[in-house]
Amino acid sequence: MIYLDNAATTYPKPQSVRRALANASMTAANPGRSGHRMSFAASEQIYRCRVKAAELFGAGSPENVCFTLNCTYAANAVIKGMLSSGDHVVISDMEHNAVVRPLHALSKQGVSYTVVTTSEDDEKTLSAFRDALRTNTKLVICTHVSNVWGIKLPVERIAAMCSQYGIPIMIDAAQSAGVFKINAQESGFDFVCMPGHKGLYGPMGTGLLIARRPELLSTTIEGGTGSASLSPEQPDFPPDKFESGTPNYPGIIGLSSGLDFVKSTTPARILAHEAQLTSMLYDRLAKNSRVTLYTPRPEKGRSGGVLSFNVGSYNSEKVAAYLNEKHGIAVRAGLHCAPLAHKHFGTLETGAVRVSPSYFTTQNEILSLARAIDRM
């Protein structure tokens, strides 16, 4: 099997992140629940995974780094969190249905949202985003890089405007998170979320919030901690006042070494390499008069190792499962859980053929892509 759906969940793992959840599920006893030694040990080493977390991306305190199922939860945690009846959203045309679906679910509470949209331009996005600011506007949000068309969005520059007017930011880094760099104290991003089990080669079932202002969120979820406890009110500290209930131990140790192999790679070395095969991917398919190509050429720090494309008239879950069928190789059809980005380059009939390497892809098998295209 030739797997290029990293955008979906990064595979293979690193060796280490494998030992890692290999032996922490073996010796995992309940982190912060327990005075034995067991317990203790399980709280330094998640507390060691949130220093890890803090320091790559600028979370500003061990504390500000809040462990969440996925970047879904995490997205939710701060929607939900943070906004009420009256409360005005901005977010980008590029946005996942994480962002989306509770935003919607909000607008039946009074909630309403504005779409930007993005253009090529990042000054007609800036212009975009600040035309749609209201005197009620509580958040923008913006996705960091598109999980469709790999577009990568100036949400540095979106973010000191929310500064200037005084509105919190959330940035979606699904697809960013491992690969460029981010800092939310030097950036301003008030709220990050990042899944644990893409770019940050950790499991599935793990994701962050970097929450540089929690005081901003109210709770979604309450219940034990292990602190506190004589108290029925949750804690109002960040991180016990976002993560109730057993933390997942094994996945968190995992993410945990997925972040050592992040660090020690460099974010700035598995860009390169990603955007140096999908640039080859986008020379070889542009050859292909059957090929449909919907963006520009990607460039290294202006695109993420996304590529979508379609096929002739081949509706894309007709190429992929050709592609799986036939060839062996793992890519993802349809509308990929983002039905406005798709809407933007009109492709919601159809859907798209999305191809995402990562550290691991070899050219060899970009190239056995390019070659099964050809012979359809």
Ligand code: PMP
The other form holds:
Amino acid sequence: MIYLDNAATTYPKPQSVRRALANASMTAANPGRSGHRMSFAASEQIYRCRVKAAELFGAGSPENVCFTLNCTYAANAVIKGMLSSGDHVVISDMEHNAVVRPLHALSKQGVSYTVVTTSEDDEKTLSAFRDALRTNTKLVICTHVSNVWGIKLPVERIAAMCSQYGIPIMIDAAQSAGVFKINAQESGFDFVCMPGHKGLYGPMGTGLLIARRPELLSTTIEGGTGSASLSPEQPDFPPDKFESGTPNYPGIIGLSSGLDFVKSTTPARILAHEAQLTSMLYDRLAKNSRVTLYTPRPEKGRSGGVLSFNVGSYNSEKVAAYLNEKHGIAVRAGLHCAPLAHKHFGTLETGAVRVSPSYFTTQNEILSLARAIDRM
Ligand code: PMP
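Counterpart to the form predicted on its own, namely the form predicted in complex with the ligand:
Below, the chain from earlier opens the complete complex, with every other chain and molecule after it.
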């Protein structure tokens, strides 16, 4: 199979990640729970992963790195941990349902939100965010890179504007972590949510919440942490505040190895590789008069490794089924859990065919896809 669905989860994982995951699932005791050597060793390994993530993402301290199941859990921890009736939130029109659905659920309890229309012109996007702020705006949420269109939003500038107004900001880095530089401290991101299983090349079932201002969040899950056990109160210090119950130890060890892979390969090289492939695909598809491309040609630094398009009047699901069945090519069609982003480009009815390479994708694989589209 030619796998071009890395925006859903990266495949293959690096050999080192596969090995680490397999070893960890055979050898570990429960970390942070018991006073024996095996438990200490597991805690130490988890802490190492926290240190690596804190360094890579400018978390400020390893304790600000909280492990979650995926990006969705991290986003819920922020949204539900922070907002209550009467609060207002500003979000972009590129948000995933990981953001929209928890907000919609809270809207039934008196939380309101405004969806800002983003633009190719960063200046316009920035002023649209500014114009949407209200006196009761408690949080701004912006995705870093659209999971449908690959468009990178000016999150650093939006964060600087938020900081002028004293409003916290949460970044959804689902498609950017491991690909674009993210430094929460330098950029003033209060919360960064990310999966471990995409651009960090870790296993599914892993995610990270970088919580630079954990004091702003209440907990959404409470339970055993292995610390302060006498008290019925959940510890109020991170990461224990947000990590109850036995962690996904094998997943975290796999993620730790994924972070090593990203660090040694470097996000800049990963981005350069993916950008080269999406630009190449864009140029190739642009020659096919039946293909509709919605965004400008992917430009280095302005887009991530995601490109979506449609073919003739075909529904995107039909195109994906054809690629899968006739050519063994895996892409994702439909709405990609991001209806707002499809509304923006008028593709709510057809969806779009999404191609997302990884560091392991080759030019030949991209050319095979383009040839298959030509033959439709
Ligand atoms: N946000 C965006 C922008 C995404 O692309 C995704 C995954 N498609 C998510 C959030 C949710 O990530 P996860 O599946 O890890 O919860």
